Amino acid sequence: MLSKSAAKKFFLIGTVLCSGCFVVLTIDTIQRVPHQTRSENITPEVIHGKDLWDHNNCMGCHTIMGEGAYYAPELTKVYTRRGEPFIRAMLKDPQAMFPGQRKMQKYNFTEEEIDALVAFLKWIGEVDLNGFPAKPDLAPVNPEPVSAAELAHPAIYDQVCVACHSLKGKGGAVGPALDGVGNRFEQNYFVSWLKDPVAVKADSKMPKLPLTDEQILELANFLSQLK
């Protein structure tokens, strides 16, 4: 049993030590902020994107850095997960990307505003959040062997195409499944289709995606091998 003076001394020493630890940890955290936030990448365009994010109340539906609503997808790592072409297409016309399904309204952003939002989401995705959000473990318990075509998925396919199309039962259901599509069409057809779907089929519901010529050729080669 401590005496009154000993208890007082214990309290004072403990308070000083804990306060010291708190100060040291606070200083360490503040020193880490510029590096972890990649502050050197905060350009005027990124700031404009943040202003657009706030002005349009994007957080009313989406979550970013753990804060926001859960009505729509979490967007902290969306740039890495989906890529720039998908983000641009969604911001330009959400309904065209998911006809009859997406409830995100069309904000009629200008190209400059879309550039700013993409820059903002890219910066957010590069911020070091100590492992947040965790990558989901989607691997099956007993994975089945996959074909060479499955192993050679172009990055742009996993970012954009999989949102609407399925392959081997994995992917979206907005557009037709792509199993065996290489038996029905040749590579040149895929090139024309990916450049402008409506030019090939007037009533196509597939939007014209912001793909580079290199991405189009990569996808056309991949799709032509799905036999």
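What you see is a predicted model, and the numbers here were worked out from it, not measured in a lab. Rigid core: the largest C-alpha set superposing within 1.5 Å between the two forms. Numbering follows the first chain given and starts at 1. Compared with the form predicted in complex with heme C:
- Once both forms are overlaid on the rigid core, the distance between the two CA positions of S204 between these two forms is under 2 angstroms.
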The other form holds:
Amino acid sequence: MLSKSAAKKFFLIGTVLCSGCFVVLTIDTIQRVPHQTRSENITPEVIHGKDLWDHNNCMGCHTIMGEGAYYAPELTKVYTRRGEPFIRAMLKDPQAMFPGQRKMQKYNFTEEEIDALVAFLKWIGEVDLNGFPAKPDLAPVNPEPVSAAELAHPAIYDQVCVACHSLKGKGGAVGPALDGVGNRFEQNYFVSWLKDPVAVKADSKMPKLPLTDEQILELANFLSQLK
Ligand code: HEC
Ligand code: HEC
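Show the other one: the form predicted in complex with heme C, since we just had the form predicted alone.
Next comes the full complex, this chain leading.
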């Protein structure tokens, strides 16, 4: 049993030690912030994107860094998960990406505002979050050997096209399955199709996606090999 004065000492020393630790750790955290957030990348455009994020209440449905509402997908790493063309298409017209099942409203953003939101999502995706969000630990339902053709998907295919198209039964069902599509069309057709589906087929239900010429060429090469 401690005497009264020993208890007092114990309390005082304990309090000073713990407060000391608290101050040191706080200073340490504050010093790490600029490096972990890559603060040198916070351009005026990123700040504008953050303002748009706040003013349009994206957090009313989405989370970033786990904060927000749980109605819509977590967006911290959306820049790498979905890629720029998907995000741009989504911000322009969600209905085009999710025909008939749109749950996100359409905003009337200008190109410049979309650039800013994309810059903001890119920056936030590069923040060092000590491993958050964790990669989902999903056990494969039907582990199959991955064939060489499957390994060769361009990254952009897995970010964007897979949302609507399937290959070997895997992927979305908004558009037709792309198995064997290389037997039906030529490389040049794929290039014009991907540039602007509506220009090729006036009533096309595939949206015009903001792809770069390089991405279009890579995809057209890939599609022509699907035989
Ligand atoms: C009313 C709720 C709501 C609001 C507000 C909202 N979203 Fe969404 N968002 C969704 C839903 C739901 C999806 C999933 C696709 C769907 O069903 O439309 C989505 C999908 C997305 C995606 C694609 C994510 C993925 O992983 O496929 C992006 C990017 C996105 N939203 C950005 C934004 C931004 C930026 C804002 C603010 C300007 C915003 N959203 C506001 C509901 C919302
Ligand atoms: C939002 C959904 C959606 C996305 C995303 C999408 N497509 Fe499509 N795609 C469609 C639909 C719907 C069609 C059928 C168009 C029609 O005939 O009206 C189609 C048709 C096609 C066709 C013609 C297939 C055929 O048999 O006629 C090709 C090739 C194609 N898409 C490639 C792609 C590639 C590559 C990507 C990724 C960059 C992509 N699509 C992204 C919905 C989508």
